[in-house]
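Presented as structure tokens, the chain that follows is alone, the form predicted alone.
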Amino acid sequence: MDWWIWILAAAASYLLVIISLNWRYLEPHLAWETIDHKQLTFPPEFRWGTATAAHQIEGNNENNWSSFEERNGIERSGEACEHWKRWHQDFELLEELGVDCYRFSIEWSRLEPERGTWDESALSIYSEMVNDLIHRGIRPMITLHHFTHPKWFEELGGFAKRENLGYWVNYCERIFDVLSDRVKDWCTINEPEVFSIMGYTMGMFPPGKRSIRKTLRVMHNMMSAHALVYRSLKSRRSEVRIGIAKNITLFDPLRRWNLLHWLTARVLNHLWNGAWIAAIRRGRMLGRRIEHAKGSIDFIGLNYYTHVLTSPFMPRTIEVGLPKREHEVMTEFGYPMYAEGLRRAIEMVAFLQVPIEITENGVADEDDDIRPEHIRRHLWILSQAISDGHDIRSYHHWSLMDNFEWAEGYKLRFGLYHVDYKTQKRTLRDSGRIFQEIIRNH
């Protein structure tokens, strides 16, 4: 009967491996029907806001994304939300919501359409925007790179070539010198892992490559780009706060009993999340030293949307529907609503030991069916995390209004305000009213 002993020993060893993998990557699911969403507690100084990105709302931008749209025959961003013409009215929407902070991005290609040629009138408009927000009592947070940059920078190789980083630093310094007397919160780069992997592995973002080698190079260069700008801007004005907006997507095993699924989840979690956190904590990314990266943030911007159930046979395109747990609600983007993951994401970035700003959180929901519940659940999780001692300073809902959703075009709607793209009329959704009421009450 010795073979029984071997079978039991093997099973016990397997179980121990699963448990050892499981303890740090638990996947909790709450009984939401038993939770009172109205039991929210936020400190008086907590800031409420929304977020947007220049290319998604401004209209008529000429950059790496507009070239990608034309080259690949995908839906054009075109007029977008005509925000460049309508920003005064859109800031009135912010005031109507009652927010006291607003995260938006600067479009580099508007300011430096040709290498070394600067459009001072465009810079003046961004300066007017800042003044108008402050006049309304709304604290601006500026993102310097939100997936887009000038065509000439892309033609030089963009972030795939380290020698190009000087152009990026020069652009950031120029904007900073004009606006930093009034803008105290800055994000250097939005979701560098999304830019790297979607653009150089999955091919769904510009430049549309599929190369692991180039992906790793761009990852390192973007971390270097952030670190260089952080050191430069802090030397110019030390009192401002500079961070990076990091998307935390959680990767969980599709089958909890399957060791290969666990290992796949661990690898993807490290590439998507851990490597970037390690670069900031220790100055090393995937075995390579990143000069000046260690400690290069005053806050961490957290973008959180979902978790992904993984196996060794993950699709290389998000056009394939992702799996979900039986009880989970699937969003229009094709991934599940998983509010419990926000707490896990908070705990992950809390290792950086700096204040946390929730820089994005929202859901694609054209009919506004699940957004109200999405808001309530995520804010309840956020309230609990703050009560438990996490230093979270703000919440920026994605997004203020419907807009151009990158590779998905206009079919996905994330806005608290519905946008009729034919008339450009903005209409506050019921979920927007719920968010408005929560802000008013807290």
The other form holds:
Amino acid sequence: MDWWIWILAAAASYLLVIISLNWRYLEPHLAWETIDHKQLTFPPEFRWGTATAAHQIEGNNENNWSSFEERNGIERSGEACEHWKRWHQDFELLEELGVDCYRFSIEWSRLEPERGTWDESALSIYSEMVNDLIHRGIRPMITLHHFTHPKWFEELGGFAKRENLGYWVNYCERIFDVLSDRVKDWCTINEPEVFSIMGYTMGMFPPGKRSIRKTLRVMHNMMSAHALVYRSLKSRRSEVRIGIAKNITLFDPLRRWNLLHWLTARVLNHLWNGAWIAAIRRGRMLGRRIEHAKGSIDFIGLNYYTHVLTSPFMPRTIEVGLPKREHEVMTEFGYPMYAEGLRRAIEMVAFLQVPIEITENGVADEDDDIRPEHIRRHLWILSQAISDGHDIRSYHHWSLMDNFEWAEGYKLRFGLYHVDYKTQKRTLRDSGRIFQEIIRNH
Ligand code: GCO
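What would you give as the form predicted in complex with D-gluconic acid (GCO), now that the form predicted alone is on the page?
Then the entire complex follows, led off by the chain already shown.
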């Protein structure tokens, strides 16, 4: 055959592949100016809430993160929002907002500061928090692991060593036995993909490693850690609901006609999203069987923020601004606002066939310029998804108040309440008022 036939055949196949990828994985964008996104419908039983995490608000925690802050010379979490002292007042803010649920996390390093030594007073403070929330008519949802754990656990190798999982299960059982008579909703692990990839591939979270081999090991172990705890806690009290908080980041090719961009998008999507969904759906992750993982959730927690436009030459750190589509608004985190993606994320987790709880959604926006629009767009997408039959039970806005944003420190402000870190004064932002009004009307 002539060489030009080969070229023609290659070009035709390239086109065919690109067309089918474009057709199979759409990237919808709405003309927001034509949409009346104040029109929202939510069922009466829909729950409204906010979310926080222990290390980001409590203050003075001694854990894997505080060691990492010291070691890497990044901004210290320090006193954070002094929530450990001020939790009572902070719960008044929840009441002021009018929420009926609240997601927060337990700091394992407070409960078990030394291996096998339990601090009963910390345990009773968490128990008082739960009582106080219930007293205010707010349904607590507890996260057992939100990126932090005791230093001793980290020194033993943390989740990179399978033999350490027993310590984790033990801690979960301990707190569960104290609180599960009152707490009905539990998240085992927050964003296991963020924990493994940021900590073991990107090196931006503790322990600051850069190893694909270790990342895969931690991914498997995290999935097992979830599954083991799910089975154990369900056998102790079957009527509680246990899920996992999964961050769904969408990966779209930067150039939709470039096969390399597509390839990067599909691989990242599988590592970040697909592999975890497959583990829960089929009990296998990246070719490995994960015992007890199949069907190990009563609900799926969905944390949704953005989509990432991929190419093989993407920045290796998320501190460099990621690309955005021309019409998209860039957030202060350096990723675009893409509310349409929430619908795609919902469809992705709906594959698990369990109820969906939106466990996080929000934006870093110090001056509150885009948060009002951000809230409205995402809630409109949510309300449409519910009207179209998706079983979504709640929405937790990230976050109640500004807090310690991990590797980015205090410069990123995600709160419905502004926090003045010098005086610890909390002030409701305009977007907070909008959220309050939406809750009141729905
Ligand atoms: C995460 C966490 C939160 C973040 C929030 C804003 O996604 O990293 O669950 O702790 O603060 O998502 O980035």
